[in-house]
Each structure stands twice: as C-alpha cells, then as structure tokens.
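Below, in structure tokens: the form predicted on its own, a single chain.
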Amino acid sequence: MNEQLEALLRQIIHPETEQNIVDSGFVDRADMGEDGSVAITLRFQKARDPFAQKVKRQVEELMAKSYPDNKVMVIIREAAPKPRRQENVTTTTEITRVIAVASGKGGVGKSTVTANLAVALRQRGYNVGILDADIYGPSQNKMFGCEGYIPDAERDEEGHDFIIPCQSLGIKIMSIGFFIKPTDALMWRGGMAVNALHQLIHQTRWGKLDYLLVDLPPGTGDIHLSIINELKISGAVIVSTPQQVAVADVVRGVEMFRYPQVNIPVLGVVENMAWFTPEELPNNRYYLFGKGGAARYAQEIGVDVLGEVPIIQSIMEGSDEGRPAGGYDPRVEEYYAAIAAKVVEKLPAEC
C-alpha cells in the first residue's frame, strides 16, 4: 500500500466504526502507478454496506483534491462469504395501505403518475411514501430533486441496520437510484435485484405511513412477484396511454393482479397523455395517441377509470426540475386530486 495514499485515507472516518477506513480494514489496495494514476480498492465486511457509496464518494473527492491531474479509480468489493440477511425484521409494520402502480409497457408515464398521485395524497393530509421498485430504471430520485441524496444508515440496540429515506414535499422516498451513479449501468441478475429490493422494503425507516406507493417496473417478472410476496398490497393502479399497443399490454398487467394466487384488487386505470390542449386554444383537444382506448378496455373488463390526464407542459417540466407539477400547477392538481379521491374512496379505512 502506498504510504502517501494511506496517510490521506486515514482522514476518512467510517460512520459505523467511527474509525478511519484504513485501521477499520476497509482499504484493500491503495497504489500509485508510474504514470501517477491512483487505484484504490475498498472492501467492506458485509454485502451492500449502507455506507459504502458514501465512503467511496469521500475517497473520490479526497483523491481528486489531492491529485487533480491524475487519473483516479476507486472500486468497491464485498467480502466473502456474504452474511445472512436480517430475517423477520421489517420496517413496514406501520404502513397502513400499499398501492402498486404498474404498466404493461414502458413509456406511458407510470413514474410520473406515481409521483403526482403521491403529491395529491399528501395534499389531502396523508402520510405518504414512495418505493421506487423500478430497479433497472429508477426515476423517483430525479422527479423529487433528490439525485444527490446519499442515504445514511443507523443501527438499533439489537444490531439491525436501517436506511434513512429522502424526504421531499413531505413524502418519504427510497430508490435504488440513491446507491448508484446516474451514468452507471445496473447489470444485475434477477436474484441480485430481488435481494436489493428486499433491503429497500424492509430496512428503510418508513415510520408511520397511510400510503406507500410502489413504482413497479414495466411488464411482469421477478420484481413484481417479489413485491407481491414481500408486501401486503392493498390495491393496484394500472397506467396506460390511449393507443392500442399500450392498451394491449394493460391486459397482462390486470390479469397478473387478478391471477387467483395473487388476487390483488385492481383499483382502476389511469389513462395518461389522453389529449393535448394548446394554451392558445383552450377549448380544443387533440388526441395524439388515439381517443379513449384505455378507458374502453377498462369498461370491457369491469375496471374503473380513475382518471384521464392530458398532456400538460408543466408535467414534463416538473419531472425534469425535480418538483412534480401536481404540487404547483392548478391545472395538473385538478386531475390528480380527482384520481386521489377515487383511490381513497376505494380502499377501506384499514387494509
């Protein structure tokens, strides 16, 4: 180990051990090449150490400051064997209702609907959380302006570790996006994704929630089955656009929840991007993706239409700027307030 690098790394304290990362045994390698390049390997004692990304970022910042002209590479490795995960410990006991927000295909605005529905429920006075379960394409961290958030962790007296969620607009948010860089490609097999999801569900410090909205990935697969097994879901909301190719995929989403061994109530369908009205022509409606396709299908199979949401520019802008439009644009708030009212009406007081 390079002595100069070792001395620098002793400045970084691991939050759990309260000792520097060198003496705590987290630095596996710290070398400097002949060309001045810096290579550091951090090895943590437990799988997916909740402080790993935070420590890595501190090392990267320290090296960039100390060697601004040198190439720096910091790698995280896990010690083997992996410890047993915490069994029968969960932070979900104070969650009253869990709503799965799903779509048959991507690109229909499912995550946008999740974010704005959460805001609408919060505006009605409920305690709300969001679990971003779209492991391979997390977006709630961006939609709520939490991209730079690095979760801290805390340990209780029995040695159980818990993750602190981000809070934005009074909503608690947990996403795999907090643990990876925006440029990283998450190349995980199904089992790895399911294990990560287990931790996000059961180790996040949710506290008391009236509603937890779960933003599912598109389609049906391992993640959906894991969520169904891990959480007692009160009901599902299906998001679609009016076009026939999207409506065809809604069928699979609805049937998944209606499958006898799953048997989760489908609260209804939200038809997103239903029409477009230019601001200069407020009385005109242009049906860019067809008219009422999702609504017609919902009626055919006996599922309610929770609402139709038009294309409004502030919805797109709000998602990009990290503030859901339902929280500040009265035009958007109107549609999502109506959807939230129907969701609340359909779920019993205690689920």
Second form
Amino acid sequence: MNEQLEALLRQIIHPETEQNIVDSGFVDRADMGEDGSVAITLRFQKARDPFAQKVKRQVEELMAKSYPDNKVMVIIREAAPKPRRQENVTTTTEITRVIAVASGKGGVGKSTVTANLAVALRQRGYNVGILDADIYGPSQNKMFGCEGYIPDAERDEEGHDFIIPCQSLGIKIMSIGFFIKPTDALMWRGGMAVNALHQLIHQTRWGKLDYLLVDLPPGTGDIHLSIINELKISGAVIVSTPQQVAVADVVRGVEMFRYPQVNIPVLGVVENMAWFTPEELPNNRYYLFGKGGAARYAQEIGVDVLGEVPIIQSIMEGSDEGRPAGGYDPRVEEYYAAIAAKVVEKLPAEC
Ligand code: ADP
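What about the form predicted together with adenosine-5'-diphosphate, after the form predicted on its own?
Okay, now the whole complex, with that chain kicking things off.
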C-alpha cells in the first residue's frame, strides 16, 4: 500500500466502526502508478451497502482534492473487511506467569475458583490480573463488582490504542463481558470473539503482573486454541466437581494441554463443591456428590490435587455481591491460601 495514500485514507472515518477505514480493514489496496494515477480498492461485504457507497464517495472526493490532475479510480471488492492488527505491539511483556483455568463443563465453579485464587495470590503480595475469556458466560465483571464498567481507551504517542482494565481489590480485571450483552452470545461464538480476545490480550494495560489468570470457556474449542497461541501459558488449573471429575469433558480438557504441540503443564485439579457442612453441625461433612473422586482420578492420570473446596454459602453470596468470599470469610480464605501456596510452589513468580 502506498504510504502517502494510506496516510490520506486514514482521515476517513467509517461511520459504523468510528475508526479510520485503513485500520478497520476497508482498504484492500491503494497504489499509485508511475504516471501518478491512483487506484484504490475498498473491501466491503456488499458493494450496495449504503456505508460502502458513502465511503467510496468520500474517498473519491478526497483523492480528487489531493490529486486534482491525476487519474483516480476507486472500486469496491466484495469481501469481508480485514481489520488491521497492531502487530508486534503487545501489553503482555511484563507478565511473568499466565495460568489458564479450565473446566470440562459450565457451572462447576471455574469462574469462582479463578476469582478466589486471584484474591489469594494478591493476599500473598503478588500483582495479579484476570482475563475473563469465557465468551459463553463472562462473570468476572460481576464477581468483582465491575458490572457496568466501561473500559476507557488511551492512545500513546505512536498511535497505539490501549484499553484500561477495571481494578478491584487490587486486581486488574479485563472481561469480554465488558463488551457483550448476554443476548449477544451467539454472534460472538467464532471469529469475532477470537478477534476481540486478541485485542483484550494485547491491548489491555496490564502493566507489571506476577500472575495473569485466564478464565477460559468450558470445554475445548477454538477460543482455547487461539489463547494458547497468543499467550505464553505457564500452567493450567482444572476445576471440577466430584461427580464431573472423571467424565470425558474433563479428560479432554487435560488432554488438550498435554497435546504435544500445546505442551502446557497441568498444575492440578481443584475439586470444587467437594462436600457440604451445615452451620449447626460444623464437624459433619456431607459428600453430596461422592467422596474422593478427584484424588483417585488425579492419581490415575498423573496430576496433583491442588485442593478441595466445600460448598460454602458465602462463596455464592460473595460472587453475587461483587466481592469474592476469599477476601473476607476466613474459612474460604484458608482453602484458597492453601491452593495459592501450591500454585506458587509449582510456578514461582520469579522466573
Ligand atoms: P463456572 O464458571 O464453572 O460456570 P461459576 O463459578 O459461575 O461456574 O459457579 C456456578 C455457581 O456456583 C455460582 O453461583 C457460584 O457462586 C456457585 N459456586 C461455585 N463454587 C461454590 C462453592 N464452593 N460453594 C458455594 N457455591 C459455589
């Protein structure tokens, strides 16, 4: 692409994306011949799209004004716009450890474990961030009282855009939930989500972090692969309930990280909702979903049990109220302090 033309075309803002047409990917080619003739090809899904026609007219007018004596040709090619990525620019360079938190199925407490583990690591004095990549049910925004937070964007002197994360309990939180409504979920499955996550990973102002926890969508899929490709993940934590622990979804989750091309160490399994203790019978444990399943399974496949967390009312209430219980309920704090200690032992922040 001709640099002079590119610079000129950047002046034109697409009415829908509100970004210049070069970065938002609507310019396919922009060339200048030896005789000074200008040839510009725009990319639009549909040539008859009113925006396409409007942008085409703007480009023609701008070129006619800038090169009044040259021949100018602007055509539209019917193709999906290709937004430019800010290649080689990433805000992840000061992150020491990235930990993926995964589960076979939804509803087992993966997000709750991510949030409370983040709090426990913060309590040990580490700088911690969370990337909520669960496009099917982003919940970190709610768990940390960041609902309704609208991330600000900042531009540096070189024209790179950055996104400012929400800060809660000293933890930096960036959630795909800041950008989608629950009713949008369907449309986000696939390419759009991958693109958006790419931006969240590389443009969030993470600053210096000892640990970045990534709350993955349940199961295995494209989102997992793209995150594995984009972030250097140091280890994975698998969350499961006792009755889910040996089912195929969890097994597949572990296998995904162990796949030779992926090769991410599985730090261990957190068995969540392991038992229930009623307030009035503090010494009784009711194993509602079976006992010892995680330990057996973990031994079978050669991974550690990082910890067991019982069903505790404050854990659920804390998530609903926007402050993880690990930050104020000493019982919960104790369970998560032990899990955090194991994680730190396996993946020291200083590396
Ligand atoms: P996932 O991320 O796996 O879909 P969530 O973390 O959203 O699951 O948890 C599902 C529900 O279970 C939430 O309402 C959460 O508050 C609750 N929950 C998770 N773990 C516990 C626990 N140990 N004790 C009580 N409630 C829990």
